[in-house]
Structure formats: C-alpha cells, structure tokens
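Single chain ahead, by itself, as structure tokens, in the form predicted alone.
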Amino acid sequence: MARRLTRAFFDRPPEELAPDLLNKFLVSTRDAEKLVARIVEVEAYCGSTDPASHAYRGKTPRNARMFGPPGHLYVYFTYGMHYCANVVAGSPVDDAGAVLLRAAAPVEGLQVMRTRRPAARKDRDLLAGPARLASAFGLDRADDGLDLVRGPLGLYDDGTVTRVRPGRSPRIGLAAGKGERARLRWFVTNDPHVSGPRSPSRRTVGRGIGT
C-alpha cells in the first residue's frame, strides 16, 4: 500500500528534498477519475541565497506561499500563459525554498490528461515539462497553497521503486548570473518522460521556466 508523505518528509532544505521526490507518485483525487504520475525530474530553488528563486528578494504577494509551512503547493503563472507547480520545502525563518516539479511519467487517468493536453503527440509528452505537468493535473493559481499532506493532491511512496543514483545537472533555462551553474536539477537517468537532457554529463543554459 502506498504511503502518503508526511510534513516531516518535506521539512528540509530544497536541495535535500528534491532528489528524494524522484520516483514518488503525485496523486490527485479531485476529478471523477483519479490521476497518478511518477515524478522523474525536479529542480531545487533555495530562497535568499539563490538568484534564480522567486524568494531571492524577499516575500511578495506572488511568492508568499513559499514562506509558509513545508508540504504545501506553490503555483505561479509565467509568460502570460503557463502555470508551474512547486513543493514548498523547509527553510530558515523569514526565508523560503521550493522544488519545481519539472516532469513526470503518467500512470493513471491518462484520458483526462490527454483531454487537457490535446497538443501532446505521445503519452510520454503529457507531463514532460513543468507547464505541461500543471496543465495535465488541472493546476492553476487557485491551487496555490494547497496542502499536499492532507488535501486532495498528495505525494506518495509505494516502496516498489529501487533507489538508483539520479542524474544531476544545472537547472534548465536560467540566464547568466541567475545561478545557472548550480547543479540543482535531478532526474531519473534515461527516462523518456524527462523534459530536458537525460544524461548527467550534459549542461543546458538558456531561457526557461524557473522558481
């Protein structure tokens, strides 16, 4: 039986939490059909020490959820068209950190995901990217602050995935001077559902969506 992740699981720095979210299951019970996906790619954003983080310059109405208790969802709108979902991590007082859910492998509820993502040519493209993942799960700013420990959206560990050392690389799409060299992206190596490079030896720097 799958075990739902507890508040204590999320209550640690984002760079520690991020790799442990790989191969966990994102489960939504809000719809007529349950949605399930296995997380395969994440990025950590580390608050006031990280120029790529939305929390780098302090608390604002947009990023306020990042400063709240760990184990909640932080959802933001970007480029005037996309939503991205993040898991709030533990942070020092008056600081904030989060883990961006970059990609996942669909497991259950694929028909609902296909309906929400009609542009996806293949099922492996349904959740291959942070905006795609949020769209397939029907997440938007109304879900900002949703409790992942007690709400209708949660993260689970079924104990069946063998722990394998994840791939690691710099985060995707960051401009120069935004922490583009920090190796804060983790992914399941060679998984076809990963949105960016699937080999830990490759580096990607350029425009993209960050937290």
The other form holds:
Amino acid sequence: MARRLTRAFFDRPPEELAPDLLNKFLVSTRDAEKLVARIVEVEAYCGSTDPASHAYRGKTPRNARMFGPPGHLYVYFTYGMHYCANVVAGSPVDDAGAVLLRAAAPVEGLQVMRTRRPAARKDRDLLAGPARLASAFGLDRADDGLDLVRGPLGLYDDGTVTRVRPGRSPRIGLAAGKGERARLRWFVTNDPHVSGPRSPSRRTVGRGIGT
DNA sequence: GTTGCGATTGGCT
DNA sequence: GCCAATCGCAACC
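To test you: the structure above is the form predicted alone. What is the structure of the form predicted together with the DNA?
What follows is the whole complex; the chain from before opens it.
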C-alpha cells in the first residue's frame, strides 16, 4: 500500500530530508514504461553554507532549480558525460538545498534498466552510483524541474517501518577543503546496492575520511 | 578569451 | 589501483 510523498515531506532542510528518503521508492511511469527502485543511498547538499554545494556561490543558470520550490527534480551534467539527479529540499529564501540520489535497488522494470545500462554486469550495479541511477531511469537535463509530487516521476512510501538506523559517513568524491569531512551521506546498512562503503566503520563513521 | 576541473564511470594494468 | 573520456561552468586573465 504505497502512498505518494507530498510537498510537505520535501519542505525540510536537506540534512533532515536525506535520511528519510532511504527505503522510499522512486517510480517512473514515463513513455508507457514502469520503473521502480528503492533508494538506498543519499547525500545532502546544503546551499550557501556548504562548499560542496552547487549553490555555494549563489544562483546560476545551472543550479537555478535548487533555488526553486521543494519536491522538484534537479538534474545536472558533470564530467562531460554524466547526469546526476537530486531532490530539491526546503530552504530559507534566497538559499538552496538538495539531496543527491546516489544509489537504489532495482525493483521493477529491470529489462529497461539493463538496456540503458549495458555496462552493468550484475543487476546490483544497475543503480549503484548517481550517474548510473540517472542513466537507468533515462534522466537528463530535459528532466530538470520535474515535479515529484505530481508528475510521471514520483516518490512513494510503501508503509514499511524502518527500524534500523541508517549508516552515515562523509560524502563521496569531494576534494579537500570542499566539505569532505561533513557526514552528510546516509545509506541502508549492508545493502549490496549501495555504491560506496556500505557498513559502519571507524574510517567512515568515526571521524570521517581524510582526518 | 582561456583554463582548470568536477557531487563519475568503466576499462585496463 | 590507475587513468582516460568529455564538456559545461565558473574563475581568472
């Protein structure tokens, strides 16, 4: 019995929203195809206070979506070839926050995902990484701004009660001095679909990588 | 106008 | 583990 997440759910700071997105279901019903995936790894990016955030230096054409209303999709292009998808969170006026969808467990529509991700040798790799997830769902800059509350792409809660506290660690792929120590990554502990470290450890939980 | 690099991935050593 | 791929953006000249 899945219910769709509402605007109010998203209207919170990214560091509060992020862990609550774990074990929610990303559902796409575009182009007569149905894709379903359970989110297992996310990262929070906190606007003007966060050196790693695209919004750190203010609003630009690229990151404008982050400054818009919560519950919409922010998609950006990186490394000259990859797209990454974020959920816009709530933020104070003139600020911006978002949650990067880093990894998910495929649930439905695996055939389509495999077609879009020919390099994935195992199904557990179909959505294990932000650019992989975006690719498998066919997301690109044209999808920037999709309304997750009302559009063909949505987030759902199936009513499952999550009793286990999520794993937490510093974010992946950040350069030194860019907020690489902040523990703003959350993941479902020991889930094989997580892209980075997936178990609590001294290195990832104690004081953070690089310290 | 030019340059350096990134919220990554996949293939090769 | 190392590194090339590939280009938009933003910083700097």
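Numbering follows the first chain given and starts at 1. Here, rigid core means the biggest group of C-alpha atoms that superpose within 1.5 Å across both forms. Just so you know, these numbers come straight off a predicted model, no measurement behind them.
- Once both forms are fitted on their rigid core, the CA atom of Ala176 lies less than 2 Å apart between these two forms.
- If you fit the rigid core between these two forms, you'll see the Cα of Asp147 move by less than 2 angstroms.
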